[in-house]
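Consider the single chain below, provided in structure tokens and representing the form predicted on its own.
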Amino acid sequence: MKIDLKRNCPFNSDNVPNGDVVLSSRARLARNLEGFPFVNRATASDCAEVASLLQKISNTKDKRSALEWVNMDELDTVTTELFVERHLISSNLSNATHPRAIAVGPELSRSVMVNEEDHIRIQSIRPGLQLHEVHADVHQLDMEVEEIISYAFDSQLGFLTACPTNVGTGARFSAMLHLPGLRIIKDLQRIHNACNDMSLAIRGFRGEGSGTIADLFQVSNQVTLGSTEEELCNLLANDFLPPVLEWERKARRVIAEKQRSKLEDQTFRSLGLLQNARLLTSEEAMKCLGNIRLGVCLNVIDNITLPQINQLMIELHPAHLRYTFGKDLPDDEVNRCRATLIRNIVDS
């Protein structure tokens, strides 16, 4: 499967709204198809049927909808990475065995993996709040898939699902948060006690399980029984963001007007390192960026833009670096191109 880096990356597009902060949005949807047991339980022949049954989605002819069918069993290890570097696939669909695929819109946006932890895992993800939007993507595809299977539903549970927590509607929504001002004037637990009140999840840049990489946060529902896709959605849309929104920009105007050397300091420190950096770990570039990108944001840097660095989030990334510099790229060298890369960005 070709693949152009440049071509909307998960964090990337210009005016996109509320891109300050929120860096992407998700919508997922958890389905199974009727009259088969559960992945985890299935065997390889009810995972390839399953996968046979459902390549049809890939047959339609609008090309607004059109989506490209991949066996993850014939991608190869730097592209199959690369896909969950870009939260096209999760890391559980990557490292399985068992008769899997997936199916990719052709913008890299819009994608259903098949044989993950339930038959059908269908989703979209757009730079910036584009909740509304993502629902949308995922509600069209919901669709299309249903016309070819039966769902696994029950009247009163709802979709039928592996995880006893995506029982309902199976929907998760979540977004990319960035929110370096609240960490700077340490009051990011206002953020922890709003998404324990709304019962979200905050988690880290990578999901369940990480850690906080660059101020980035990862914020979604984890309750899908007793609600409707649209009324999680607005959850998250409409009365969790918006307060988040503000309460971010207002620690962000503080720190510019009361701290000004102290951000102009970790600006241009991080600025001066990835600009004269020959090695880089991934760790070591996501925090620099982070620090530049609330920089940006705050005029403090000029002649750098926010889809230069949000890009650049992405680009650093091992398997991204390799499908760019050599997919045989070695270990001891993907610290050495992630300097260049980003050099040749930053110091341009």
Second form
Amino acid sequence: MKIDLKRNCPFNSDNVPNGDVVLSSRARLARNLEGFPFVNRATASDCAEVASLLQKISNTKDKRSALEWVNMDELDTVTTELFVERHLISSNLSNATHPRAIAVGPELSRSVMVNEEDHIRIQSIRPGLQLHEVHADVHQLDMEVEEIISYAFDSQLGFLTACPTNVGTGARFSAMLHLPGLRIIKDLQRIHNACNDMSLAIRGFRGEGSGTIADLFQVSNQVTLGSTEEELCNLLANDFLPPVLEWERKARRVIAEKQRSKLEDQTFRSLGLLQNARLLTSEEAMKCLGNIRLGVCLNVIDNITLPQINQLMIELHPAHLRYTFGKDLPDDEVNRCRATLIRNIVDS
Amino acid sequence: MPSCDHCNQPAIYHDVRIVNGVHNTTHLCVEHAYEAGVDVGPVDFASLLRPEESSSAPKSTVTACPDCGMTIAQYKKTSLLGCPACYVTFQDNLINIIAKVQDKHTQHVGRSPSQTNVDADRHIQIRRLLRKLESAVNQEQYEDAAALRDELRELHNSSEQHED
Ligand SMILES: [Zn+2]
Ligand SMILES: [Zn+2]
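Got the form predicted on its own; any chance of the form predicted together with its partner chain too?
Now the full complex is given, and it begins with the chain already shown.
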């Protein structure tokens, strides 16, 4: 399939609600087909049969929003990894050899993974705080899938999944948060406590090393049973996030007021590094972009916009660089291309 | 109980991935799970499954799921069930596990599939009958096999009418 990184990037959008704190919102529904063993006990022919039943999902009437069906075996390595970097498929699905597929929207934000841990993983990801919108996306796909197959469902336990941690709604809502303010004023414990109280899982965005990169955190619901999809979505979107957004913004205002020189120094130092570096690791680039992001939100600089930063945070990954600079790009050239890509944006 | 892949601490995180057709199992202790950035959750799966703590549960370690052949011992290794019927087969063991991982919830309150799909249901029925037929023939139960064949024929006929 043909992918235009500029046109297909949902993050290069001017519509980024609450984008100062929320990078992206994601919804995922886990489903399985009645009458088939789950993927971990399925034979290759079971998996092939499940895939062939689901292939009809790409035949919707509206051609502009129709999902494109891709058998994973027919996808080249760079595009496969690009899908992993966009969280459209898991690295699990990319490494396996049993028959598996992905149906993906032209905008690369909606996808249906076939034969991952569950037969079906319906997913949508959008920039900024758009949890209700991604929920609407996956719900619509859920209805379309339901028309062509029968779901494994139990009146007590709901939608049946390979792992009991997903049973019930099979729904996982998550938001990627940028929390430099709370880290700087040393108040991240507050977020951890709030997550604990609300049965939410929080994890830092990690690179090769240890420690959280660029103050990015992903928060998601842990429980999938005993609440409706809407209630789970509301837990994150209406109960958890509004106070968190306020805490982070308040922390940033305090920093802008009381630690102005430090903030300016950190922002311009990171900008200078990205403007001049000729080799950049993804970890260093992410760290600098995170610092610049805070500076942009607090009006320290206006060389770059939030959508541009968000897009760079995706495009700096190796498969994205190979997609842009050539699929055969050797490993030792990746850091040079990353520096070039970023310099072109922050210099202009 | 398995110990952590990276040290001798007891593992609290267990993960199974199918990579190139083989199961790769990962066991991690609290510290290494945290270091690996995995979502450990509030639950200690392993302690739920330790035999001395589940003595009140029925002896189902030898029971295999009639649909997929999964045993509770195999489930303990992977934390993944084999098929929808496993939820019925291992109901007594699973309900406690589900209550723990799901914050004490054991009843679904979300939506149900709105309508069952006639074609999909027929497909499932045919698969089930074929599987029963195969085992009837293997066990030389020819009377059962003949009855199953009649049932299959009827299903095929009704699907042809349906397509008209
Ligand atoms: Zn360890
Ligand atoms: Zn089973």
